[in-house]
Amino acid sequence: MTTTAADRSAVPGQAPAGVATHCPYCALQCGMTLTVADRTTGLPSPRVQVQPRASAAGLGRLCQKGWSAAELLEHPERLRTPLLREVPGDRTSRFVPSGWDEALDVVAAGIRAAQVAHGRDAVAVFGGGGLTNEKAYALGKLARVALRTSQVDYNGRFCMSSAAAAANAALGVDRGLPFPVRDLVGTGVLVLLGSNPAETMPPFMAHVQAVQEAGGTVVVVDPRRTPTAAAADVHVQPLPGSDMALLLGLLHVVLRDGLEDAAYVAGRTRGIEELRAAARRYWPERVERLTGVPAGEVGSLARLVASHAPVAGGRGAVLLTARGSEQHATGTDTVLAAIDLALVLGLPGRPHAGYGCLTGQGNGQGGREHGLKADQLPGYRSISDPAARAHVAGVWGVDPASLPGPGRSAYELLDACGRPDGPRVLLLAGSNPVVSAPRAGHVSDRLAALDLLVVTDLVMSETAAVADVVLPTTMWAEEDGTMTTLEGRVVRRRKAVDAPVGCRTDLQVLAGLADRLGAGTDFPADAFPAAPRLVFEELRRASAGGRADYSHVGWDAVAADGSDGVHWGSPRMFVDRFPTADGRAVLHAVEHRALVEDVDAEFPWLLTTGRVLAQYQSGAQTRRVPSLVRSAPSSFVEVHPVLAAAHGIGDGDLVRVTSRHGVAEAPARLTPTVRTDTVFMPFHWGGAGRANSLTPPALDPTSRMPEFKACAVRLERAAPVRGMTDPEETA
C-alpha cells in the first residue's frame, strides 16, 4: 500500500511536525494542529504542543479542555501494560502486570466458559461514544460475528438516544444538525432548550454570538441561569422535566392565533389534526402551573419564534435541544414536541431555520450509526429488518440467521449483569459507568456480580479499578481513524506520536481476541497501521443504502491535507422532501407527563445534573489534567440562598443530598442562578460526591434514555468545610 502525504503520521517511529487532527472531546471535533518537540533540544513538557486549527464547527477555537488535551499523553497514570488480578476471581486482590498473550488468553477462556455454561448472551459488550467509527464498527461486529451475542450497547444511549428516536420518527433520519452549523448565522431567533454550550462546548458560543451580532435573538430554556443563559437575550426558567409542557404551550399559542405555516403543514407534513386537538389542552395558564413559567412569557416566546418563521417574512428560527430536555423518561416526546413546533412553523429545510440536536460525545453520532446500539446494524439499519440483516451479513460473509436479534439497552444491560438470566462476562471499552450510569451504586453492585469484567482504557478509571482484566489502549494522538461530528461531517483523526510501549489500539485488541475465538479472518490483525483504513472501507460497504450511508465518503477525501471532513448525506437536509415513505414529516400529538419520581413530603426538592467547563463526562481523563483540576477540583451542590437558609446551610458547608436511590455529599455553593426549588450537581466525579448515586433508573419507553435531569431529593447540612474555593474563581 502506498503511503500518502496525509498518512505519513501513521509510519511507526516517525514524529512529524504539524499533524492536522481534531480535539478528542466533544462532538464539535474542533480542529487542532499537533507539533512534536524534539526532546534533544531540552524543550519543556508536554512533548506534544497543541494549536487551534480552522474547522467548520470550531472556527479556529479551542476550550481549555482542548488546549490541555496533550497533557494526558505522557501522564504518569497512563496504563502501559495489561493487568490481571493476582488471585483470579478475587477483586480484593491486587493487580499484577501481565503479557498481552496471557491477558487475552484469560479473556477468551472466560468468554468460552460463560457461553458454554449459559449461552451466547452470557457475554456482553459495552462501548463508549468517544470511540472512532472504525472501533465502534469493529466492536459491534465482534459482538455479532465472533461472540454472536445480542447483548451490546454503548454509553451514547445516555446521551442523544431520545433526540435520535424522535428525529427518526418525525423526520425519517437522525443527524444531530441536519444543516451546517454555520447556517445559524443569519437566523432571526435561536432557541436553545436544555443546552449550556458555554461550558459544554465553548467554541460553539462563537456561532451563538454571531447570531446576536447579526441582529438575531438568542433564547435559552434552562432551570439554571447558566453562563449560556446569562449571555442570552431571553432566559426562560422552567421546572426540571417540564420542557414538553412548555413546548406544547408554544404550539397552543401558534395554532390558536393562526401563526402556523398552513401551506407547509398541508404539503409537507401529516398528523396536524391530532396535534391541534392535543395542543388545545395546553393553554398558557395551565402551562404556567405545570412549568412555573408565567403565562405571559409563554405567549411572548411563541410570538417571538413565530415572527421569525419564513411564513411571517422572518429571517428564520432554529430550535436546538440538548441533554437538559432529552435526559428524561419523557425525552423522546419532548423532542417530538420541539420538532412539531418547528414543522408547524415551516422551518426544516428552509435557510437559517429548522430543528437540530447538539450532540455531546465526540463520536456519539458515529457510534450508533455503525452498530454499537442493541437494536442497530451498521448504516443505522434496524437489526430486526430482514433486508438489513441480509445486506450486513453479506458484507461480513456470514449467514443472516446467525446474527442475533436486538438485545438490552445500556442501563438494562448493566442492571442484568451477574443475574441468572443476564450476562456473566462484560467487555467494556472506553466507558466509566461506575460514575456515569444512573443509580450508579446499584450498577457498581451489578458489575461486582459478574464472573469476569474486562475493561480497556487509557487510565485506571473507577470502572477499571473493579475489573478482573484491564487492557491499556492508545489515545487519540497515537492512532488513526475517523469521527463523525454533530453536523454529520466525517473527519480524520491522525496519529502524531507513538503510544507508550505496551499499549495497543482497540482494533488490535479486538483482532487478537477474535483470533482466539476462531473469527480472526474477519478482523485485520496483521495490517497495522493500515487497519483503520481497511475497517473504514468495510464500514462503507456495510452502510451502503442505510439511513446513514457512508459509501460515498472516501478515506482519501476525508484524509486530504486541509480537509474539513465530508458530510454523509446532504449537508442541508429536507430541502425538497423528508426521507420518509411518502416524503412528508410526521407530526406527533404528545402529552405532558409528570416525573416518574416526583417531589413529596420526604423528598421535597428537585435535583438536576450537568457539566462544568473544565471537566468532561465521567472525568476519567480531565480529572488527571492539573490545569483542569485547578479550575474544577471537586463536586459541589448549587443551592439558592433562600433554600439554603431554610436548611441552615452556609456557603462551603458539606451538604448531604439524599434521593430514593442513594446519598451524595459535597460542599454547598450558594447562588441565585438556580431556582429556589431546585439544586444542581455536576456528574464528573465519583466517590462521596457522585451525583449519579442519586439519579433514578426510570427509562424513556422509546429510547431507553434514563432520567438523569430530574430527581426528587432532600437536603441537610452535614458539616462546615473550611477554605472552600470561591465559586467565581472556578467559573
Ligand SMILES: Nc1nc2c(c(=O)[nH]1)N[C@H]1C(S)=C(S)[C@@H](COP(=O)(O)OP(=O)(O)OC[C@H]3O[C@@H](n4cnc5c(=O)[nH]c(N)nc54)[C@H](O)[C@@H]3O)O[C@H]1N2
Given for the second form:
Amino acid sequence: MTTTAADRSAVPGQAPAGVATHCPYCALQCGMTLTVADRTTGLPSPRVQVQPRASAAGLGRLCQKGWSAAELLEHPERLRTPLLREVPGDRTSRFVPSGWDEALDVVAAGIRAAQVAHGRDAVAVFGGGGLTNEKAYALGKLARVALRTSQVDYNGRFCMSSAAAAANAALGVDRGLPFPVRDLVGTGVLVLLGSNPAETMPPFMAHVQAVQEAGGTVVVVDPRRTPTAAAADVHVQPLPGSDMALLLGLLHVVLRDGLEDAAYVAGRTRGIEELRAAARRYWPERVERLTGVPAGEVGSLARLVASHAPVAGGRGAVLLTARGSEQHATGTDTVLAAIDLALVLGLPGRPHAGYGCLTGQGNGQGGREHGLKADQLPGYRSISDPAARAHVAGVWGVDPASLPGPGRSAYELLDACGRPDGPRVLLLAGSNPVVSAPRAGHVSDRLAALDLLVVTDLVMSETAAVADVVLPTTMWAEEDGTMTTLEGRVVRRRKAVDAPVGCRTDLQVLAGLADRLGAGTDFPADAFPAAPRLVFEELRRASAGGRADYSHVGWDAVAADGSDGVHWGSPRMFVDRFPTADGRAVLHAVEHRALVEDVDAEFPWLLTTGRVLAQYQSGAQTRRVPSLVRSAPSSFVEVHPVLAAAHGIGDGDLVRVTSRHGVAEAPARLTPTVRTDTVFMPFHWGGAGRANSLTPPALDPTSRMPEFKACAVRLERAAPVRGMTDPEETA
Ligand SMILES: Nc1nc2c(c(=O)[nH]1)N[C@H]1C(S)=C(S)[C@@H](COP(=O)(O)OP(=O)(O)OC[C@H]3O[C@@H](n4cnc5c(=O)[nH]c(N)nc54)[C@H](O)[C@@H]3O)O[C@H]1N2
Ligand SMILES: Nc1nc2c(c(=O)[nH]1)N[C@H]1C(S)=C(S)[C@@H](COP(=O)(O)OP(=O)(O)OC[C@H]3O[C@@H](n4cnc5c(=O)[nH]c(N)nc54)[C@H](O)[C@@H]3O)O[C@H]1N2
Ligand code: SF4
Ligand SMILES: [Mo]
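What about the form predicted in complex with the ligand, after the form predicted on its own?
What follows is the whole complex; the chain from before opens it.
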C-alpha cells in the first residue's frame, strides 16, 4: 500500500485535522471533509463525521445522502469476512465464514474448471460505475489479461450508454459535460430533458437557480411535475418515450422558420440536407399526436430556445439530457436529435451554450473510460481497433493477439448466464442487478443457472444473497483512489479510517485472484498491484493517446491541498473543431419509433421509473441508513387521481401493477403531478415492490440500453394478503 498524509493521520483513536474527500454516491462528487472522532473520550456515532467542502460542482453543499454517508461505515450489516456456502454448490444452504485464502482458492478453482470445460468466455465479469478509476481499470484488465474473456460489461450500460453512443457518433467524444458546470450561469435558456436534479443531484439546483437569477429561463421536459419541474419556468409534459418526436418537432420549426445558425451549420457540421428532409415530416400537429404536447407548445418552445442562440444575438442555450430521455430502446437516436438541435442552433463550443449529458454514478464518467465496457479498452479505445489493441497490450506486457474481442452488453450478458453458449461463472463487483436490471425476475433465474456466482460488496445485497461466494470490500472512506465527475474532473478519494479487519479493497481482491490465475500464463507476475497510485500511473500510460487521455493528469496534482481535481482534456471542448476525422460534427437524420412493446387493450397504461431523493440506486446502501429509510421507507406507485378513480384505487391502497414480464405490488401515492395515462415507480427496492419485475428487455440497437422508462402495464387494486410480509421490502 502507498502511504499518504491521509493514511498516516488515520491512526485509530487519533483525530486528524480532517481528510478532504468526496461523497461516495452520485456524479456530482460533492466535496467533503471527514473527521474521525477520538474514541478514547467516548463513542460518538457515527465515528466519522462529514462536513461539506467547496467543490466546483457541489458548491460546498451536500444532500441528505451525502450527510448520512458515514453512517454505513460501522453498520452492523457491513460484511466483515468472506462467506462460502456450507454445502458447496447449494445456494439454499447457509453462508459460513471463511478465510481469504480459502475463498479465493474456491473462486480460482471454479474459474479454471469452467474455462477448461467450456473455454475462456465461460467466465464473465460485471462491474459498476461507482468503482474508482483504478478499480474499473483493474477489473477490465483482469478480464482481458488474466481471464482472457470477452465477457465483461458493467452497469454503466444501464446508465449513460445512449448518451455516450450519440456523443461519440455526432461530436467525436463522449464526456458528460463537455464544458465546466459553472458555464451554465449566464445562459439564456437551460433545457433539462428527462432530468430531476432536485432529487437526484440536489446541490446542482444551485446552478439551475443561478441561471434563473441571472435572467435565464429553465425548461423541464418530464412526464411528471417533479420538484425540478415545479422550480422551472416552463414544464413540458410528454408521454414517456416520445422525446425524439418532440425534438424533431423543435428541429422542424427551427429549420422551417430559418432560425438556424447557417454559418455554423455550413462550417462546422455535416449532414444538414438529410436532417432537413427528416425534420420536415414532424410538423407540430403531428408531434402533438406522438407526444401529447400541444402543437402550440412545440412552436413556442422552439422559438424560445432559438431566441437565445448566439446567431439570434442571445446569451446561449444549453440542452442537457439525463436518464428520462436516454433510458429507452430509442435512447441513442433521441440524444442524436438533441445534439442535432444544439448543432443547428450553433451551440457546442460557445460560451454558456451546448449539449451535455448529466452523468449518474459517482464514477459514471471514469467507469466507461478505462476498459470495463464490452467493446472498449483503456483510454476509451475500441477493442476492435488493431492500433488500440497493440498500444494497450504493450502497456500490459502481453501479445495483442491474446486480447479477446468485444463481448456481450450488460443485459445480454446477464441473459446469457448459465446457457450452453453463455458464461458459467460470474464475478460481480459494484452492482446489484437482482434489483436494478431490467426484467429482474428473469435475470435472477439466469444468475441461479450459473455454476458459480462471486459477489464483492460492502453489504449483503440482494445479488450477494444469491451468490456462492461473497467477498467483503472496503468502503470509500477507507481507501484511496480517483473518481471522474460529471464535468470530466478527476478528483481524489482519500482514506480517513481503517477498514474492518476482515475487509480487503477491490484492488487487493483482484491482485489475490490474479496471483492464483497467473501460473502458466504469460502476464507479468507483478501485473496487478494493489496500490491505487501504481494502478493510476499505469492507467495514465494505457490511456495516453486515447479518446479519454489521462496522461496529463498527475496523481499529486489531483491530490494537492485545496485542489478541486484536474479535467482530462480541455475544460471547454469544441471551441474550434470537433475531435472527428474532418473536425466537423455529424448531424443525424433520425426517425421517431414507436415503443417496442407498446400499450394495448390488455396493458393500456405506461409505467415509467426513476429515483427519489433519499434512496440511491438498488438501495443496497441507502436502505441501511436509518435517516434515509425514515424519509423513504418503501416502494410506491405514483398514480393520477383520475386514473386511480377509474380503477377504484385510493391513496395508500396496495396496487398490483402487471406488465408482460411480471408483477409488482406497492402502495398507491395519488398525485396530480403525473400524466393521467402514466404511472411512476422508483426502482430502489427489491421484493414485491421491485419496479424491475415489470420492465421489458427491449434494447437500443446501438447502445444496448434497456427500455427502463416506458413499460406497458395494467393496474388493479390488490387485496392485501393477510400475513403477507416481505423481508426484502424494508431490509
Ligand atoms: N437520490 C438519488 N440520486 C441519484 C441516484 C439515485 O439513485 N438516487 N442515482 C444517480 C444515477 S446513477 C443517475 S443515472 C442519476 C439519474 O438522474 P435523473 O436522470 O435525474 O433520474 P431519474 O429519476 O432516473 O429520471 C429523471 C426523470 O425522467 C423522467 N422521465 C421518465 N420517463 C421519461 C421520458 O420518457 N422522457 C422524459 N423527458 N422524462 C422521463 C422521470 O419522471 C424522472 O423525473 O441520478 C444520480 N443521483
Ligand atoms: N427501473 C429502473 N432500473 C434502473 C434504472 C432506472 O432508472 N429504472 N437506472 C439504472 C441506472 S442509471 C443505474 S446506474 C443502475 C444502478 O444499479 P446498480 O448497479 O444495482 O447500482 P448500486 O445500487 O449502486 O449497486 C452497487 C452495489 O455495489 C456495492 N458497492 C458500492 N461501492 C462498492 C465498491 O467500491 N466495491 C464493490 N465491490 N462494491 C461496491 C453496493 O453496496 C451495491 O450493492 O440501475 C439501473 N436500473
Ligand atoms: S448530490 Fe450526489 S455527490 Fe452530492 S451529496 Fe448528494 S449524493 Fe453525494
Ligand atoms: Mo445511473
